[in-house]
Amino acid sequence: MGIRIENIRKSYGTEQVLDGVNLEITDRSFFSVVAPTGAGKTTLLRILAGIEAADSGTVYYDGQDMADVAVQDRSVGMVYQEFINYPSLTVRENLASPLEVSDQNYSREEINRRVEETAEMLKIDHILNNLPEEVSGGEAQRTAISRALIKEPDYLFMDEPLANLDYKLREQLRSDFERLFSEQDTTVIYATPQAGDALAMSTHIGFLHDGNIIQDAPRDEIYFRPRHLPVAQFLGEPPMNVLSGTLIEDRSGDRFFELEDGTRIVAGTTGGSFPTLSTDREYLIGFRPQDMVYLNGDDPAEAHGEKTVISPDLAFVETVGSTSTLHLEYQGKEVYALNTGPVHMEAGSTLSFSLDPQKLYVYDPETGDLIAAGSKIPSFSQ
């Protein structure tokens, strides 16, 4: 059944951190709680694990109210941002310590077996005789995760465990976590401010905003169908581009989103892409950086129909590996585009990109709610 929470509230003094959170986390899922730093992710994890008490509300494990169940009596493990290992014990002794103090009275043979199996699973079997100070940062964090996993908990809570690692180690552990937890019966609840971490590893994601989980869904659904603007703008690397435009219709029935500078983006006919939208009304138009198609000299804007083209100015290019992120300025806002392969362009250049109207998102400027999406964006049953 998993974990279910109802109407969880938590304040520190006059600051309301959690404001009536409701959430269900299914068994054997990798559920990421995503939000900017300071939004209450750690507080929510600590309440779920039983380390901290909520002001009000209820936490259920498999349908059982956990209000009177101490954390040491729950089948949980906890991994923190800091590498918490016993410095005077070897890695082997660190892994064995949770079993040695358990009231389950594990035999020495069982402890040794679990240590060896867990170390091999986390790829630290070659450092079992080392002290924590003698291993790398990634190995130290793997040791901390192994200590949490060795008791085979039903629920593993991980609070930004990759935060203190360099880029290469983060990438390695991302892939390792995805592989490891797909093979385990443990349910993982993972807190992170990094959208990339959540999108790389999770089966499900919940977005925490203003004290509430405003959307939780399977990973692909929350990415392709972000129901609220804060989710859309946060869950992406780089984030979704959003521009303001007014929907207009000409005499022939063609519809366009007219932007502030007069640029028009095709919106189909009355019965086409966005038939439910009212004309002469302002909307927020969202589009992903990877859906911006750069028009070079061999691919002129006219070939795409000039009404589907925007022309921002290049601020700078950020290249990582084989992908370049173009940081652009348009209508006083920063806009992003992705390009496969290195890009060598001069800052200040005006570039042209075509947009596919079937890949647009339309949000209500007052509520920030998704009200329409192009036909090429995957849909999901509600």
The other form holds:
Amino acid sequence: MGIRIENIRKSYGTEQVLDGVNLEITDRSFFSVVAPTGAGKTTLLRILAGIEAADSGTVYYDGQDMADVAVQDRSVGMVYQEFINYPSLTVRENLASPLEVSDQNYSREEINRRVEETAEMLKIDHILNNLPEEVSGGEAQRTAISRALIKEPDYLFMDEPLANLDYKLREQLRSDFERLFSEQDTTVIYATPQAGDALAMSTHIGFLHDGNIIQDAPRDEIYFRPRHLPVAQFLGEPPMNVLSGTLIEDRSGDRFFELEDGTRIVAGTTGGSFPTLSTDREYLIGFRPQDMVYLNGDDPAEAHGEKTVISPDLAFVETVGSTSTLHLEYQGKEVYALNTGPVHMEAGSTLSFSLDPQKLYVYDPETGDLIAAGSKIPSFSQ
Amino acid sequence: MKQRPWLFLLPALLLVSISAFIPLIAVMNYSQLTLLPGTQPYFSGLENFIAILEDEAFRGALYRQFIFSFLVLITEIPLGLGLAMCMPKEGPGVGVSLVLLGIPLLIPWNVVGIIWRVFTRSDIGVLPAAFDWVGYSYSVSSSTADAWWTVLAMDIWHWTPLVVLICYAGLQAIPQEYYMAAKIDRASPWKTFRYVTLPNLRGVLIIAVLLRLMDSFKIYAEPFVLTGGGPGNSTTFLSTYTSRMAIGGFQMGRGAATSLIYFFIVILLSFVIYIVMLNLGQGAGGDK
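To test you: the structure above is the form predicted on its own. What is the structure of the form predicted in complex with its partner chain?
Below, the chain from earlier opens the complete complex, with every other chain and molecule after it.
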């Protein structure tokens, strides 16, 4: 059944943070609420958990209206950006504390068994006798997550739990989460501004924009079919490239998007791709950085058939881990391309990339809605 | 140019040496001399120290000092913390309560003494009149108990606000998430206080306790103005004793030796309390 919310509104002073949010989160899913910092993710999570009351709207758990159920009477756990553990209790005592104050009267053996099990699951069994201040940030957060999980709550809310960890620890915890929650019955609701985190772990993603969830869908669907421009540009690291161009059909029936400088991006033939688009109209053309194929020394004019070649200037290269992001400049706009492995290229040089028209996205310049997508982009039945 | 940093430190160093280091060294020097008016000073080694430690009046003052400081701490710290927890967290009430609390701190010691001296005067004072009304004969100049609790009340009135301000700042710095976590754990208000508020306040409480300990050891003006250390010697604390010895009794050497012993006691006590508080309640799983 899961969580369902209807028409949730919340404002602080004159600022409308949530403006009629509707959402359904199915049981046992890993649902990420993704949005830039300050968009209201934390507020939404707190309302869902029952820590904060909405101005209006209803929250249902398994179909039951939760308005009169206080947070401590719900089966929820909460993990925050800060590592929240009782400072004067050891890790073991911290893990045991939710069980000890519970009205279910767990026996000493039961508590010990659960502490050991949970600690092992989150790989903190070697620090059980330490104080929270004596362990590393990653371990402190693992302790906080264990504290939240030990009561086996139906719903676990996590508010940017990886934000205060360094890069390596994030990666580690991220892969642990994936493994952990695919085995658990717990439904996870996870708020993050990091598209990468959400795409790595979630089963479902909801994108919060201007006080509303503008798209929520299974992970692959929202990634491959972002229905609105903000979703497309936010979900993806680096973001989707967007150029604006006019759709033109020449006498032979070939269609292309003509950019401001006259460059033509092939859109296929009549009846080919994008048959529904009308010509002589302006569109926003989106393409993922990884779909820009670098033409290393190949003759750009030759053998690319239907594909378009664009030639931006290289601004600089950013190498993270084993992937290089090429920051390019094209018609005064920033465009990104990906390259596996570190590269050595001169800044300022002009590079050539080919684009597959079947991997293009077309957005409406006025509404920002997706109106067409290339045939090589996976589609999902609605 | 390697010496340049020292150049910038020089003014501060000069100030500290003139105000602290040099006087302290001078006192160390005096403490080993016999200095009596009209005679040549001469070196007498540890004689001054021995004489003081054997002096009944000194032991009495020290004993009273310990009791006084103990009472000050066990009243002002819990009271200050309690008041801080009652204060509003936001809204216009914050400014109002902070200003009200700040007022006693702005009043100089001797003025506090004079105010309370007027309060306690048998002819025009409000306290004797009030107690007379309920049938109790109140007098700071004849009753030891009255003198004691009046001096204590003065100190509590004057300095609890400092503890409140320190605790309030500390409380504001505790992330709300701790309280939410405790709530989700169904922790009782007492357990929330014991396992969330107190441990997170450890640092500021140490500062509050040390400040109040050192300050209460220095209490001088209040009993001096109120009772002059009486009745008898009952409100004579270490500072009163020291100044009497040095200035009233013209025994500068002994006075210097008393100050050093006094200084040593304060440092030692502060250190012990600091260490104890730093380790108090860590991993306290036993007493849940």
